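The chain below stands alone, shown as structure tokens; this is the form predicted alone.
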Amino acid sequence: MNLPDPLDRHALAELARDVAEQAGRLIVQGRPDRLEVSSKSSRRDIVTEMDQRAQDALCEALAAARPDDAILGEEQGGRPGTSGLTWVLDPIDGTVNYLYGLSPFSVSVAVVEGDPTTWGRWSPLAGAVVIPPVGLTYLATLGGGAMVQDAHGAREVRASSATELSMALVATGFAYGAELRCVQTRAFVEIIPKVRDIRRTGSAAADLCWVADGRLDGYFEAGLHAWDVAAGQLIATEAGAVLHGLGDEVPNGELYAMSAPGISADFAALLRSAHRSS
């Protein structure tokens, strides 16, 4: 097998897309009539048998194609590597939606340099997000732009041209822990009068792709991990969106946000104010 060079970002992105689409087909076509469900950090934080099956399939495909790379996934499994690259996987982002038969849910696959277990110490090189319920595959390479593929073909994606925060449609999500949910709710109350409206879709990866595609003007959430955002972050920033933390800090578990460039300063200021108040 002729393996791609570690810095061939185009080949890495194609691999991310291929394995993500395979996992997307698995979770749709292989879904049993009754899903086996267990809890993780809390009773609300669930994992289904298909989360694990999809991650196992991703790990197997990536290990065959890139035997020297590390793998980090949300579910059980993964492995160390020697190449300096790590594949960061979320086999089903939006598991609660998937369980209830709602949209969206997605498969997120990214390859990063650095340590994806620590905020600020990793950087995505290539990534793909597949959103099976709507038939969309988003793809990006560092420095190479972002695109979306559907049944009609492929096109470049760009963040929205929004310039008025008061007219911005933004999305958010809520953590599973009760204490953090209370903090997020207080911030939500501060933010919602200042924007057009807020959506809660249930998939961070999909939200980031929709910021990239101009379907949303912004997104914010707390309590995230690298597997939630690694692919979507690259897709959004390559589409011209702006990444935020609290102030000028690197995004972390306290606050992670992305927005269209024309509202980025105002959105960041609003988020800082709301989180100070909460």
Given for the second form:
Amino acid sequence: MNLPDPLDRHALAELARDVAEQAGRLIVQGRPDRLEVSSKSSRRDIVTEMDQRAQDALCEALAAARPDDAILGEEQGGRPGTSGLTWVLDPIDGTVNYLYGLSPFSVSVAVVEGDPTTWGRWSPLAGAVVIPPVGLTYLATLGGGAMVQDAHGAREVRASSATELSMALVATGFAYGAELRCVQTRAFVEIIPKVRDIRRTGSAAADLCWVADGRLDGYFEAGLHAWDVAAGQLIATEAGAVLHGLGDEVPNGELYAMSAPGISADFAALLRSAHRSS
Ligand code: IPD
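Please could you give me the other form, the form predicted in complex with ligand IPD, since above is the form predicted alone?
Below is the entire complex, every chain and molecule, led by the chain shown above.
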């Protein structure tokens, strides 16, 4: 497949940003007083009517702009394509925060090449994450760096210069299933004495953006899907952060981690030993 040239990637990132910002406005301004909620893989894994409405709006806008590309979203409704590119969407990442009126929740839109249903078989070319409660929009293109836009304008983002794991602020998240949560909790107990502290923000996409701009030094989680991370991954790696999994494997559902370059070797070793003994 011929990869889109850098100029096209820039146009793809702008499209990702525009549709994500539109969806961000929809979920904030269109939120009804009484939100309809149903459950997915477990009673804790929920989808609100606004997740579906935002995904439908994203699909409509992307299909109109890029009719040959496939779409894979967290919620129902996607489409096959012929171009070799797939838009990977999380219309509300942090749905539980959104339901409870907490921050952050985000809209994540990435365009990837490869097969985003299988870990290790896809890579992002462009992406954007909008975090409406804090007014931040992050975007990146492969090889073109990562930026954040806020009320004051746009600036390039860089991962933190942390070098000492014991002083690193890291984030994590927990799966919806009780069994995986128990494994994650056992690993957590091994990790927390070795770092400055751990945050659980509730949005994997926001966590990755905050590793990208140095608000966090690292992030790890198990049980994720491509739609949680595709855009944030590109934003963080373009900002100089290091992507890692368990050992030499590519990051996957078993462990997905991102950290500042100065702590990545120590963080990866800690995560490996914590998860192997869990
Ligand atoms: C969830 C969030 C959360 C993470 C969960 C994800 P959703 O996404 O990213 O931070 O811990 O693993 O499933 O369900 O709100 O789109």
